[in-house]
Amino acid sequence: MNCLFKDSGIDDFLKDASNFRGSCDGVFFPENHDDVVSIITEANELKSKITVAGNGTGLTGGRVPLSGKVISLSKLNSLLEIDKVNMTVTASAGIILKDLQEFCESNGFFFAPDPTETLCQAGAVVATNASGAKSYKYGATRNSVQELDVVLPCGDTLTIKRGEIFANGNVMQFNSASGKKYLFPLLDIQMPNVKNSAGYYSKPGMDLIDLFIGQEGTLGIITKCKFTIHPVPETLFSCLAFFDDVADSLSFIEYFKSEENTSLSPRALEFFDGNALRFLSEDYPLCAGDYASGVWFDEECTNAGFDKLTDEYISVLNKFNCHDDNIIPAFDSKTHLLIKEFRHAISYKINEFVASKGLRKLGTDTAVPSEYFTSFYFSCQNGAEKSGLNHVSYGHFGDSHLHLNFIPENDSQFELGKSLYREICKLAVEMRGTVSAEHGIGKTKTDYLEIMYGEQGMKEFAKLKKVLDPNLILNFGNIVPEKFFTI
């Protein structure tokens, strides 16, 4: 098991994509179950901290320590198994997302957690629940995993497989696998009934699988997973379409949520805004225009079935008052694989402009109810205007899941941006929603999180924090920051 030491090569592990920094002693990079066990139960004797270190794609500063020792999961990739008839997929927690892919795809099957950064780890798309662009018809990640292998912060280990241990009412226990018994309380928190990241899971009767879902790195250290795959369709009818008033483009979306929809099932809904268009434009020529706004979206379907699908799927746009011409259907391999890089390519090229100019990205994450979606979008559209900042909007609105980036140029727009950000959280908590929908707390995320469950709340999180990880050593400062544990 290798190691690297302080000024020796770690500079990578102390930020992540939105140019959050911090420090460490040095980085241990495991390259088995057992050796992530060994570093673990040290650590806790020693009551050193340790931080859980993905592939640095993550938008919250959750993999950049803040003190102590970094574990890296990048050599825990030797694991790919695939199970055709029950339909599943095991994976090294260190498995590249893009890999997990792929091998899929050989198979004839796909993995239907989808986010933007392909190169993110296994791992971390568990640690975080992300999601992406297919959520809308099958949910985060959550819903795709079976199994977990779990190494808790005292260094004992935990096989959890989906179905078989629940709370019993409030109250959660279960043994490890050297027989030490937890029990404690669950959270005493509302979660939103929305698509969320937020703090940890919580509900009554919960399956224990849920806990370790979006926990961050600080109740376990997860190093093995098994997913839910499905079989690849025959075809698939994928489409980008502009509008000239964005109020359409909401309709159009709007309408597969509707009881007039009986026959349509798309798997994304994507939006994008006139300024997020006109930013990718210069790479992106097929979205050159003044356009309001643009959908893309896509279905599943069978070669016999696509052109009539087509044909429902235009008649629809029409309807919304999009013209045949401002609709863009992919026919082909190349204009599929077009869209497909220009629907991803909005949330990395933002990254980059914001990182050069040595400023962390202040990009929402917010979900609100369906019903409240459009008043919550104009609110936040029209707060953006007034403040004479730069930015984009675009997200997953089948979700009712916003993405508003502010694009400052220097610190006075950064801070001003970072005021405008913390009220469109206490927008979408008055709304009913959540201040995360996909990317999780980390550590840049925590005041926000304060908005939407309060002191008490946060209280609650670090009391459940100190059940499993009583010495504080895992990813601390994920989720709950240091002052609630002392108040």
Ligand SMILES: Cc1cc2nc3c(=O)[nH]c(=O)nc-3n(C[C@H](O)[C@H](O)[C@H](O)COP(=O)(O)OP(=O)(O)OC[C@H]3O[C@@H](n4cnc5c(N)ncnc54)[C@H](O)[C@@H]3O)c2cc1C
Given for the second form:
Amino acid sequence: MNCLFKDSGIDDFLKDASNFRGSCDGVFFPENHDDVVSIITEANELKSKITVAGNGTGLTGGRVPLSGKVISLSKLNSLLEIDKVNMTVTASAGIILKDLQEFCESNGFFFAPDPTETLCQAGAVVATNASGAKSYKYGATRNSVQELDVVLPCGDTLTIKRGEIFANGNVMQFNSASGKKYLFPLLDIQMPNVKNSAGYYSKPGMDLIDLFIGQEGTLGIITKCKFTIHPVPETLFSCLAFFDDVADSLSFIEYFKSEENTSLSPRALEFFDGNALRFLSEDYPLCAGDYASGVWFDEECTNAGFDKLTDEYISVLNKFNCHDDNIIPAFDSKTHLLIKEFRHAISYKINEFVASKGLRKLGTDTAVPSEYFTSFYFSCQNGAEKSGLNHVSYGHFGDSHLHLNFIPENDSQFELGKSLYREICKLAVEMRGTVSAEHGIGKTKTDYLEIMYGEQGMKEFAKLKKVLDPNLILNFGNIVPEKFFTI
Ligand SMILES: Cc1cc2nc3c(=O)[nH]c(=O)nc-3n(C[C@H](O)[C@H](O)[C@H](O)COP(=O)(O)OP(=O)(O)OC[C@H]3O[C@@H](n4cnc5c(N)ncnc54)[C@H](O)[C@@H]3O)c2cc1C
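Would you generate the structure of this protein in the form predicted in complex with the named molecule, following the form predicted on its own above?
Now the complete complex, all chains and molecules, led by this one.
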């Protein structure tokens, strides 16, 4: 097994896409599950820290080591297998999402979780419970996970199949492959009823597999994943629409959430504010114009039903004052691709811009219950306007999920953006929402997790971590900062 040591090219592993930086003594590159087991077993015996690295596209410093060694899963990529009858795909944890998606598509299927960044690894997508545009219809990664192979922090292993092991009320019990018994109470926390990737999953009677989804590598290393997949639809209706009034675009999105309006069933409902459209207009002249906002959406359909669906959507758009001239339906593959690229470009462009200034990204990842979303959105936007900071908003508004990105030009603006960010998190929590709907907590958002669950909740997280990782070796610093292990 390959291993790099300090001063021999480990620099890439000291950061992720958040620009948070750390340090470590070396990087292991295991090639199979057994390699992972032996690295972890030894580290646990020596009580030395191990940080798990996916492909470093994370936005919260989750894979950034604070000390000890890194275990990169990039060489754990030998397995990619489809079962067309049961509609599942099985992948080694280090398989790149883009490869997994292309593999499924070449077999006539698709993998629903579609984070904008496709260079991430399958295991990391599970570890962060990532989601994307299609989550509006298909839910976050959690909904697609059928089975996981996990190496626990003591080196013990576990294959968990969905539907096999449930908590008995608030008590979880399972045996690892070696027969070691784990028995512990679930967390005394109330998770928000929104799309959520903040902290550990905990619900009475929960399925054990859900504990290992979104745990950000703190409870175990995922080495293999089996996911549900879906047949590729006959065709897709995809459309970009621009509005002169933001309120109309929000009402258009809300329209689909009403139980009465079920004849249309979008798969994705994505929003861009006027600043986002202007930010993109140089590269994408299709959104140049003095629009207040834009919405991109798509729906799976049949060729026979395409025209009817188009007419229905246009009529709903008209109802919300979006006129025909402002509607760009994708009638050909070129427009389809252009719209898709446009939709993905915004987060890349913002990251690029912020990195070019040598600053850290300040992008919220908040979601609130649908009934509060309009009020939440306008409060956040008004605060951002008043601050005078440059800002750009977009997000998965079908899931009431807002990415408000401050674009600070200097350190003092960065500090101001940070305090506003905190206020936005507080508001999301007051509205019974989450501080992280998809990116996770990592090391950079632990303060926000504390806003959500308080000191008591953080101590609960620490207690659970200690049950599975008594020596605190694995991904230390993610989700629960050190101080909660000592108080
Ligand atoms: C431009 C851009 C757009 C993005 N868009 C989205 C989006 O739309 N939706 C979204 O959800 N995210 C998005 N992200 C964030 C990121 O892509 C996801 O969080 C992704 O899941 C990280 O994958 P990675 O392989 O890069 O993991 P890393 O950044 O390397 O690691 C992420 C976390 O997972 C842990 N981890 C990695 N592999 C394993 C494993 N096998 N077992 C246990 N723990 C593990 C790491 O320790 C770390 O805590 C975006 C990022 C960028 C840069």
